Amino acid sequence: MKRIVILTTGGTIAMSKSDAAGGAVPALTGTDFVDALPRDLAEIRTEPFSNLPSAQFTLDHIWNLSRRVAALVTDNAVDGIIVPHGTDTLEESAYLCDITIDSRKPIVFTGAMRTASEIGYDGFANLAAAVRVAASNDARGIGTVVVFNDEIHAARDVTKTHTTALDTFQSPEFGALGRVDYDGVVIARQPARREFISATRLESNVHLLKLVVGMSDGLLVYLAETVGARGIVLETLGGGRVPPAWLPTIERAIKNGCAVVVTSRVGAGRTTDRYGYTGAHRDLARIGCWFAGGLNGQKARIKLMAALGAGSGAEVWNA
């Protein structure tokens, strides 16, 4: 029987009413999942690493959570790791760990959309289907993934797309890599790309701004100019596309030290275009850009603040 350590961090799949509170607050613990789950799935043990709703993760929280897992994984007496994680947050911290630990050993990282005390709770179906693919042996050499709702998504490819529904994680790109069934877990699909980044920790002077028709360029002014940022991940339009007056900015920033990420608003697709005009890909890319390919903003900023956290630069980002 696999052994599967279950690292509790809270969440909504953590909460339960309170009337005190006048709401959902952190309720359960690491026990009372483990109670919940079918004895014969795996052998499992539970570590607390924190009880907190995800928004209220700092870059401390996730870079120590990474570490954690890390070091669960190095163990030879464990097989896999779960980790119930707020939803709000979850796509940044699994893809932190996906970038930053490099092991075949199954990291699953999985939620809740409805608290414990709400009719239709998935936190316990969502957890058994974690079990199931943390002890697979078809899991291993994935990746971190993340399973909701007996999905399993690459860590890179999914993000949270509603506020509320249960089938909120998916993979706009290239949809899910596989499902959890009654008889077990099928991988129909091998992820896109694996990357890994040596980082010893996470730069946390890094900004993501959302560029909108007419916007001006006086937030990323500020950013580079007078809070000295080291990284600046730029969600532009289309492909790759920015108004004429960003160009000058950008290639100042450039120069002065601050590397700028372009990654898309749009939520799927490559930073690649065809077009010729002042402001497109072929100017972004020659006053130095980097180019965030399918990455979604939120990931970009964290694979920006591993690689300058690991002490370089473009070779990093491009390997």
Ligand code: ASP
The other form holds:
Amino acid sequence: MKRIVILTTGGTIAMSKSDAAGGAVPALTGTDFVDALPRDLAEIRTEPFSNLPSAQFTLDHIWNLSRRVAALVTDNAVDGIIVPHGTDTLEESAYLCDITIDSRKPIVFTGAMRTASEIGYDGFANLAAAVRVAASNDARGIGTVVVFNDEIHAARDVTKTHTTALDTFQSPEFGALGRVDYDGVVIARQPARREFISATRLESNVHLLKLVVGMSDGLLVYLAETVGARGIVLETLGGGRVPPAWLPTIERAIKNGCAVVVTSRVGAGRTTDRYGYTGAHRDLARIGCWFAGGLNGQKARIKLMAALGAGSGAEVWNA
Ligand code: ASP
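Having seen the form predicted alone, I'd like the form predicted in complex with this ligand now, please.
Expanding to the full complex; the earlier chain stays at the top.
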């Protein structure tokens, strides 16, 4: 049998209702998870990392989590890792593992949308599916994945799309990699491109701004000139457009050593060079912006923190 480690971090998957707190709080431990899983899936051991809602995770926390996963995959007595995680920031931790861990062993993130006190708690079903993926030879070499609602998603592609739905995790542009069904794990496609950034830390002074119509560049000025940001991700309009008044501010930020990464606020698709008007993609390229290639804003920020943490210039970003 495959030897799987469940590295528990908290999240709704580990929560039940507390009358004292007046709502759900972390309660379940690794032992509760193992007790609920069928015995014949794998040889499972659990390791506690934290028991927190993911909105309380800090950058240090997710970096240390990724380093613990990185250490576990080098252990010859471990065939795969599962990380149950709060869904609010799950995609960021999963993507961080994906780009900073170079291993063929399955790394599987999962969670739950309903607490263990609610009818239809999805935690154990998601966990059982995650174990089956982590124990599958077909899941080797496909990078970090998110297994949720019986679907297998690439960490790079997946995002939380709904505040309450059980099928909240979707890969809007290219869809799931595969599915867990009654008697097997079906990997239907493999990610064509894997990124690896040899980061030794995360640069924390990296920020995300979403653009809306008629927005002034005041927040950008503040981040670049008062906060002294090392990196800023812009969720730009459509396929990579900004109001013309933003261009000189972006250019000044870049000249002062702040990396500016362009992605789209739309939620799927790359930014592309198409238009000749002021503020369009080619202006952003001309003044030295980097492009996120279809990553959403929160994942582009993780990648930028890792790239700057690797001591990067553009060559690490574009590798
Ligand atoms: N409160 C949760 C969290 O820790 C939400 C969840 O896990 O679904 O992110």
